[in-house]
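Only one chain is included here, represented as structure tokens and corresponding to the form predicted alone.
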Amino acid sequence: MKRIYVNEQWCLGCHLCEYECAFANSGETDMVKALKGKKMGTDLLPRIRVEDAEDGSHFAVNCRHCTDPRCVNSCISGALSRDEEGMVVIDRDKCVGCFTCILVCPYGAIMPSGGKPVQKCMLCTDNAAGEPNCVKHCPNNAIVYEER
């Protein structure tokens, strides 16, 4: 299966690929709209999201679709699943808000959603993007889609 996957000696911690990211689960056609005017982490809510390391290095965090994912396993509504091709992916419908997925992931990529209990990485798959808007645009190429 394909995955994202960071290099984190290219990544520049312009966090672009936050803003994309936000931008291709927005549900709008029109980046200014989607994006103008609003807070990162308040009413913009990436599914990627860039850590600055005090040694001035930065890393994405994002979710890995781990073969055995603890959030999948510790998922008392069974919202949390993965599918034929491994993908780990949420159905919202059933997800009670519980945060036991947000607790147990042990790279931090399930977080709280403004709309909906959690959102994590879905891989652009629930949207128009088709690629992972993070890696289509990623200036430096620090993030990758590819199988390893």
The other form holds:
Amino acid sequence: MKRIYVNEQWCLGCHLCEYECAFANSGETDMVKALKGKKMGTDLLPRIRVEDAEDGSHFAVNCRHCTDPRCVNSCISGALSRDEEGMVVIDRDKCVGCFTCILVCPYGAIMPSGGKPVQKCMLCTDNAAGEPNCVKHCPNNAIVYEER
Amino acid sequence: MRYVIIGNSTAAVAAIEGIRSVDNVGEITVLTDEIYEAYGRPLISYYLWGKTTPEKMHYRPADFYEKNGVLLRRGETVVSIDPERKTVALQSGEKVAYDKLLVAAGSRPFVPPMEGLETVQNKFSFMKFDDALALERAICKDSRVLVVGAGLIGLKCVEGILERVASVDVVDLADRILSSVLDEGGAATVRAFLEKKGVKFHLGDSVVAFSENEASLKSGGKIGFDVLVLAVGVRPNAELVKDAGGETSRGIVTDDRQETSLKDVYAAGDCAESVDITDGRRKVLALLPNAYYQGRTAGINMAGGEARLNDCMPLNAVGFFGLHVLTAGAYVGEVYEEHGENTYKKLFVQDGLLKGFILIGDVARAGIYTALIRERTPLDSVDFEMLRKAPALAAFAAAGRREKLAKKV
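Write the structure block of the form predicted in complex with the partner chain for the protein whose form predicted alone appears above.
Okay, now the whole complex, with that chain kicking things off.
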């Protein structure tokens, strides 16, 4: 299965992936409408986050789609599962927002959504982008979508 | 191969998944005294609160049992195990033969003797879906509810019903709420939040006698109520194994493959003990993620695979009206702390390792801390100054980050 991988040495720390993620999952077709006047981290809660390390390096973090995911194994409602391909899927309708997944994800990749359910990267299979919008718009190949 | 599983909750489902990862043909029979397919047990409070529905509470998809070739026998109570003949006896008198048996029988409410309890008509436990349904039938918007026990079960029940009743009083012998989960400061933070929502606490107190609709407290006060919820504590259902001659302590004792001292009899979930890696002690860790890992480990070993479970620890994710509390591990050693009005954070460090944490309110990315505890990561190998402020992968050296983010994990 193709997953998103990080090429840390290429990351410029531009945070564009966060905006592209928020846009892709906003349901809007117009980027300006989706993002204008909204603050990252409070109004915009993307499923990918760029970390800025003290040594000057940067890298993006989103769901690793683990082969033996702790979030799925620990989910109290069965809202998290692994599909036949291996993608870690959330059924946001079943999720009650208990945050057990946030407690157990070693990557800090499952995030509060602002509403009841948590949110996580679904590789843009659950929005109109169709393929990971963060990767598509990364200007420097710092994140790639491929088999490893 | 005939697999028999006693119980039908998290550990049982995990065992089925464990068995089927090794053996696709063996017969699996699940014996449950409930009438439902597996549901998320902790969801019963969310059901009462209106945050989920019976349909959404199913722990696995509708075709789970069929797809895994499982015979689900509902409404069957197991009364004994005969480890010599390798059978279990049902209440009906029927005997069911097994080659490998899993006891995933869970726990039951513990109700201490209390004077006059028999005079109370509307009294409930809060562990199963049927408990929630019965409680729901008993409450209305005018109900005064008394909850005895300010632990996880009692307070999640409070969250479920508070907006549907007139008043909720909570009594607990301990001087703080959630005494098994939180330290004093953390408990005070959550208590203040719940008091603002209208919950009345009577802590360091207990009911000395009930008289129909009134409880007399040790402190001298009286509380009138219409509905009583008993959430004092739970007891592991360890008797089946104990009576069959297997080793038990508080819960059922197993090895790290989840096998009991009885050959071919395994145990998992809230009836079984595990070793807590944060203090090295064997204990019942009655928590859903633990039940899953125990159940899966048991299932794999029952089917002839090889699995060991050596990384259990206390893990709690509990929320009250949107205030989230995430905790892990042991509260020992040096403490790093930060508090705000509705936020509370404590990290516990001992022997150069993160041993535990309490996060209230601001809980983002807590799993990075949990992984440090579980993997026993030496804190001198990471930037702990950075981690103290907030969980971040940037605190790991570049090579460690590559392992996490540039590889299939």
